[in-house]
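Next up: just one chain, as structure tokens, the form predicted on its own.
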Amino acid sequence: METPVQIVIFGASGDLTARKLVPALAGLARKQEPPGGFVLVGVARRHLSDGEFRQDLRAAQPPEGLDDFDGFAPRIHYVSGDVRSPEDLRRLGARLDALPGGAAAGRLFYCSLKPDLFEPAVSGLAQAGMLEQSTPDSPWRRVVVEKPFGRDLASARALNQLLQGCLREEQVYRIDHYLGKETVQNLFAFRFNNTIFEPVWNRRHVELVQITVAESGGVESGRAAYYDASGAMSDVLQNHMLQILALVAMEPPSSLDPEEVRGQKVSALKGLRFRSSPDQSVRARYQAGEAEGKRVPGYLEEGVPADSTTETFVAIRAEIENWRWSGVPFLLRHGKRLKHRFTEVKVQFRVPPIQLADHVAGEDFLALPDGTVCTLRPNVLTLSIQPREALSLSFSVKSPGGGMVMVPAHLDFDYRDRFGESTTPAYERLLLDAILGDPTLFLRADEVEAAWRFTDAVRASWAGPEAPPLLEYAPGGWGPPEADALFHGCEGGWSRG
């Protein structure tokens, strides 16, 4: 890769160019990958010169990231422009021809826009003939799609179809940042990696998976409308959270090829079933009240319209159905104002067939309210994401003394502990592979519509008759208790992280 790639980001003055896509090139150009290097084209309305946008740029960095920034700064231009005017493209293109690599060079279109100006950016590209790869020998052309990928399983499917009509699937790289995360793709390796694991990964092992992501702040500034649109379920459910569970739950793939391991987490999720009832799901939404000492608003009062029903918590009990799990449970679980901030992958094993101690000590007892006192499963395998990167699993042991009294013990992996660093950061991976044109991280346009036909069996089951309540839930707590009871029997409760 002798020649410089250039990257064009559309949508440049927004928030998402300033607080993650410059800091993870910034990082990339002091590695000096890739080795050929880059220069970054921005692209928005708003009228700037090249030091204008740069100053810009460098006010929205921290204090940390500030060395790195100044070094990469030279390597950053703008272009004001409409992505919907012809002229403006083709100033654009004359701009990225003068630059270094010209038309030779490998570019990277990033898509950093709202979803109604993908269809008219990538078909103005296709028309100014800027995603031209005619023969395997011309310089490449790549669009990188931000998230929501559609709002529902029609609204995808006409999106993948805009884009397979101006590009072929392998030019798509929609990006979903979890991905990125180095804890979720260890996911992938430690399942794969590591025999001790991968035999009792099925049914006859595994009793429930649980998987949360939940967030201590509320909507954020200026994202009210966005927000009210779309709600915990497609902000985060369908995608960061469907995409964890597909990595949990693929079968094994017969190589790394890119394609081998999108086509099995595309197979975990059309398998993925909901059973359309009311106590398999809940909704809620946060009331105003005081979360970590101080007094913050409902949801209602957050700019959003006054008869919104739009959802800020989510559980949901659902199934994959085929061999491997067949009657496991995935509970599934988002909510905005909860306790604390935490994204964690809990494996629950089954318990031993018959308990041979003597005596379990008191703090392995779950009473139940019905009266039914539950053994707590002493085999958890716990996949921390963030804020901490770990892996955790529990046992039990004997206590020392006269009979067999169990107790709780652990075996602890940290990130930090170990590598002595912070991982890298995800958006950086990420847009190294899409540079270097691996896709595996990336999702795939059926990918993408097995996601939301998953999404829309839950919704569908909120529209009709017997919907369950949309509940309301206090700030600062792990939001309403009736989601307790999508746990059965004995399966226990929810993570608190």
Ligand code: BG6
The other form holds:
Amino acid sequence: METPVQIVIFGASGDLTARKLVPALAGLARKQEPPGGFVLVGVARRHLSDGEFRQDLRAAQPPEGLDDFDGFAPRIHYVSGDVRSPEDLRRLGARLDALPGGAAAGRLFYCSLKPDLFEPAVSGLAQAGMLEQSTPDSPWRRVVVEKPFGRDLASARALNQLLQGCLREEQVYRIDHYLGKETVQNLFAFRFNNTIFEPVWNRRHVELVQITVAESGGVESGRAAYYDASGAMSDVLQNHMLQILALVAMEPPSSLDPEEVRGQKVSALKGLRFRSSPDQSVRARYQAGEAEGKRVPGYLEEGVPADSTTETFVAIRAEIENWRWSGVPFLLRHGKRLKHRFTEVKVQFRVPPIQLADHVAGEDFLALPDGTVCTLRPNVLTLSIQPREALSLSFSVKSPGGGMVMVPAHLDFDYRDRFGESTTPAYERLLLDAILGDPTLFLRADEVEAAWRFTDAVRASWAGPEAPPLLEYAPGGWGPPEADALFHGCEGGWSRG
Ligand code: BG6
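Please supply the corresponding structure for the form predicted in complex with ligand BG6 (the preceding block corresponds to the form predicted on its own).
Next comes the full complex, this chain leading.
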């Protein structure tokens, strides 16, 4: 018989545990229980009994999640303790030994902690001997580390060194929940399983790639201190967006081996370049105003310091210096309090070299930055990641009748139409992979460092004498119009989702 797995969450009283991790584990328990099953042990400083912890978690579940939760609740346990206390870790160890699976269980330690507690948690566990996995037959010990993984390259390196001092790399699971999204995994699957796109997926045929993560919400309550220290760039662009970019830009791996896949992503990220000049990035923060029919506060009223200079919107023009992508702009944009929430990749192909059409019909053709109209509409492949989970390829067709009048058309595919229901929640997939020991969808040390190297270069340009100004934008729109200028020399503009 297989031994149950023990999942320990440090920081169990936090929002992530109640909103994401517990529903994901409850979903897994019902749908795809790994062999032997699993138990959950929450660890936080508050004094609670198992029953009280379960009640608190239950109160935070949405009505549609209650059946799954109630089925899973008997397997939820709680240990009150401080990760910095050797005595508390010893008590935790004793409790784990007494739970199903005991010392023979595989153990997944999930650090859902404030960044300053990562280090004491991991070194405390190592000193207590709780991470030892001395022989290939020993029960496995793995650590999942939540973002933020460092705040720049230097701190990410220091954290990697700490982890590597206590664990082998294959025991470390650096999580980015975007990689658990079905449509993000499809970026890889779609590219490398459909040969018609591969020959045109390069600088000869692609004019530009734009990636958007737009959010309609502002900074959530209780997150002001974290957010003000991160900003749009470190909160979303450095991790989620660069992961999307890596999947769009990477070379094909020779197999699905995790190191092959991750190695190719790292190479793409290492080629990423930011030209340090004021016209290559735009940063801004939202003002107070009206959004979605109600009055919303400005960023400076969200409980951040009055002299904050943190951005809630960022748009960047980057390039990837390699054989495939040299010269192709990768335009990245993320912001909070925008008109609506959507995440999307658009791969825009080059227009034909000469125009064999008479004139345009309708207004649906793209406006060029100089005010004229693009009569040759570029083919665009749109990969919609959320909330729509879809693919669309746009092209032009001849309008029936005299002359050669072209009109836009597209081919669409939607996950819901094809597969019926919404896709598996990201944390469900990622927790299952961590339990099963598949690191493909987790970040390697060098991957995180490559992402920070790029982000640090942008931040350095914001600190220099030629820094672009911190602009302001009204909520409920598309951010500052200055971001449009990043398209200079290219056709088209930012997607509206
Ligand atoms: C988180 C950020 O990592 O991702 C949040 O900290 C952001 O600020 C969130 O809102 C977006 O995730 P999703 O899955 O809702 O797009």
